[in-house]
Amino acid sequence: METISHTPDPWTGLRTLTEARIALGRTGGSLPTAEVLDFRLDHAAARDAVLTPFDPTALADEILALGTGVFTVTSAAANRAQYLQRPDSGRQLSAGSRAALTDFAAGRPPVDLVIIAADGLSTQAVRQIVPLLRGLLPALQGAGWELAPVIVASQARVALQDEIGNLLQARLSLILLGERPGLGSADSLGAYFTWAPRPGRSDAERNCLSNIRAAGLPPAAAAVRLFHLLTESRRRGLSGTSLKDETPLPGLQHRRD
């Protein structure tokens, strides 16, 4: 019996830099076990990070437990396979949670920022958004910055943070959600930002700051780059391809010659 032996590939040392799917050699024509299995696993884990239910209550507790307060509501999608089906269902307030974000904005004067935080395509990525505000929220009301209450969404898509922050009155709005998972970035959380949020608003007119997990750009790490560039988008008095990201990096001196 002919035994087939497993061949590992030339650039094996190359997997030490990146989590891409590279050098996993063979065995015969075909892949080695152990990675078929691996991409099963990463495969099966993107699909619950789309499917397994958000709790919105739990990460509202959390979120008050930091000092804020919080307003929880829904998109018109009335439940998780609509959302994926009607991606524009997502991109709007259910009739219920309008009325109820316009009663409460009624009065209120006008805020620098809303933050929105959202389950977005990656209930998983969840876990990043407290430890994120943790950072990010007090450098915020250090320098003065007049907050709405942080807006718990469900069933949201990134366009929602534009009729939350019309309804608010808001300079900026951010939505901090959950990215279409990869394999093997299953928890990867979105951070977009618009100045003058109001429907209609393109993707050209955001930012975004993507990868944000501990095997990426850490929530600590990307809460001081989100407050740099919210500082300057209000600076500035504009967002999207206008504004770009000279967050200076640690270590490194910028020179102007």
Given for the second form:
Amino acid sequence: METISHTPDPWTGLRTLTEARIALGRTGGSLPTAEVLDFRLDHAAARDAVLTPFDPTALADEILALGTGVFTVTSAAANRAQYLQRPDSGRQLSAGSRAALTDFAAGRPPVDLVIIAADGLSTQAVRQIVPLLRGLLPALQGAGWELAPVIVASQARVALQDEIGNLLQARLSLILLGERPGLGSADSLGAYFTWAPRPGRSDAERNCLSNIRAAGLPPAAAAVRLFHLLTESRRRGLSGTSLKDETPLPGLQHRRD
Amino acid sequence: MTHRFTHGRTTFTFPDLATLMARASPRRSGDELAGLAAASAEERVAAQVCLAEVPLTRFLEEPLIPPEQDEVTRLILDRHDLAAFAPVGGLTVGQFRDWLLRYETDGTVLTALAPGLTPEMVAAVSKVMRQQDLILVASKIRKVTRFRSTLGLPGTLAVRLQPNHPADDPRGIAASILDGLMYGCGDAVIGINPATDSPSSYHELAGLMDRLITEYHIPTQSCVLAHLSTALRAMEAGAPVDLVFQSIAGTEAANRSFGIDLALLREARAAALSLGRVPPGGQVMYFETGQGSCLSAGAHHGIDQQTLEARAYAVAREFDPLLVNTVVGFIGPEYLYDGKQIIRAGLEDHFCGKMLGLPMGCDVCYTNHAEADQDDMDTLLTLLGTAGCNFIMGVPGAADVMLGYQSTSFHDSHYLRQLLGLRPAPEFAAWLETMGIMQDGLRLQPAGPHHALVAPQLQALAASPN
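Switching conditions: you have the form predicted alone, so give me the form predicted in complex with its partner chain.
The complete assembly is shown below, putting the previous chain first.
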């Protein structure tokens, strides 16, 4: 078999300085086969993360096993295609879920926090949720927080936390959901929280921890950071840019997606 | 004025020009999201049939957004050149399409016509044009701009080198710049999207590029794609600023949501010119646009996203830019759902920009939640090459690790240059030849670790691995 060698780039060593795809080499002026396929593989993983169906029952079972209550809802997005084209549909509950959650909330006292575990744009990122809750729930319970059952939500956008938090009379609403997958980071989870959640809250009124994944901010570390941030948010009675501006905590970001 | 069209037993009515424009727009998710799109395929074509009958002068009589509400409308009307408009002043939208496709309508004619056209006229005709029309007419028009390199000449294709890094790490950025230069890219601009929008970060990145350009005599220009106000502060602090960047949109309200207005753009351009870095008669502004930005900012006034995009070009041309880049697929599938919508939008934007006299380039790109992939980008890239696009992006391996999306790569530029015989900007091609990087502007040369650009970075790495 004849060997066709491509032209390598002599600056391969510089790859340690950046995650960017430099020094890929070339055949003629084009990408070598291995690089074409490597890119395709990463893109395929990202596409699968967006499109693989979310299994809310499996996630609910795992969360129940942590010893907390669970309530399952769906957004108004009828399917994945609608979810992707109509972000507004993912920001509100389906009629059925709204009725069920309203019934559930009737006669119950307000809570400090509702945590929402959701698919978002990456169903692969959902795997970070249980490890994160394993750290966060005991910390909150130990500090005397009144918690609503964990809400497992399908086809959810960040702002779904507003309607859910409002229905449950929660002081704070925290949603954990898959971020838009990047190449090579298809399983990245985002965490967004909002003080006094109610429909119409703007993104400037939220805070965000992003890139929660083993190779980024590990779920256990994210749990520690979230606990401190939520505590600070509750103490000061606010969230969003003002929390960001006055509390220089590492990893705290303003929402950017 | 109500527009009506009867097809079979169905009569379609469109109450005003804005509705007619929106219903006539080729299908895209952003107009559906805004509730402006045609309800059926037949209604869409009915609107196109009605639109083809509309006289071009109607767009002067019936502004889609009232001038008293919007400074972009006022700019469009104030700058309209009736003498330049005269050759097409008696035509309808449909007749205008026919006129554009005539053999006699060449680049000289179209260049002279540009000041006589409004964005709405250009958007309207694009809606009744097929993709081949958009490509053919745009390919007749050349728009040449200059800083240290001359861009937009016939037979050339330039590349913006985009060496972003998620933490603005200077060595990581320098490594990506080296990669791009060694692949013959960067003649349009070396342009960094900073992760942090601060004057100090701006100053550091501008300094890094300035030293590189100066030391190696690279005939190109640099740009930090931070907010205009950051650029102004950095210029005051003495940063070496070649090009001033800003994202712009087609309504005053959307521009305000970006924190800018026409006055601020004027101030920034004057500041950049006053630095005296650009040769006389050259250009100092770099604008980016993209369909859907007005809707995203809640500032669309019930106008479809393609028409609003064309209005952004009226803002751009007021400031004589070096580069205008439509970042076509960046905004996501809620505005352009799939490869088909992204491809059509990219060709529309390039056509509309060129018709209005702009040096149009395109960030041929998509996000991972859009129904698109590299094959779709190959298609749009190829079509834009044939349409005479001034410049494209060059991102290492096509994946931007800071912005988290996929664009075109250095390798992609070689594909297009080989396929269509397109060379880099002449000054840059000569520099590449001198540096032993490229032969005849088309063929990469083998380079070793001792190459003048490569060796210093490898030595620095050996001296300080992290």
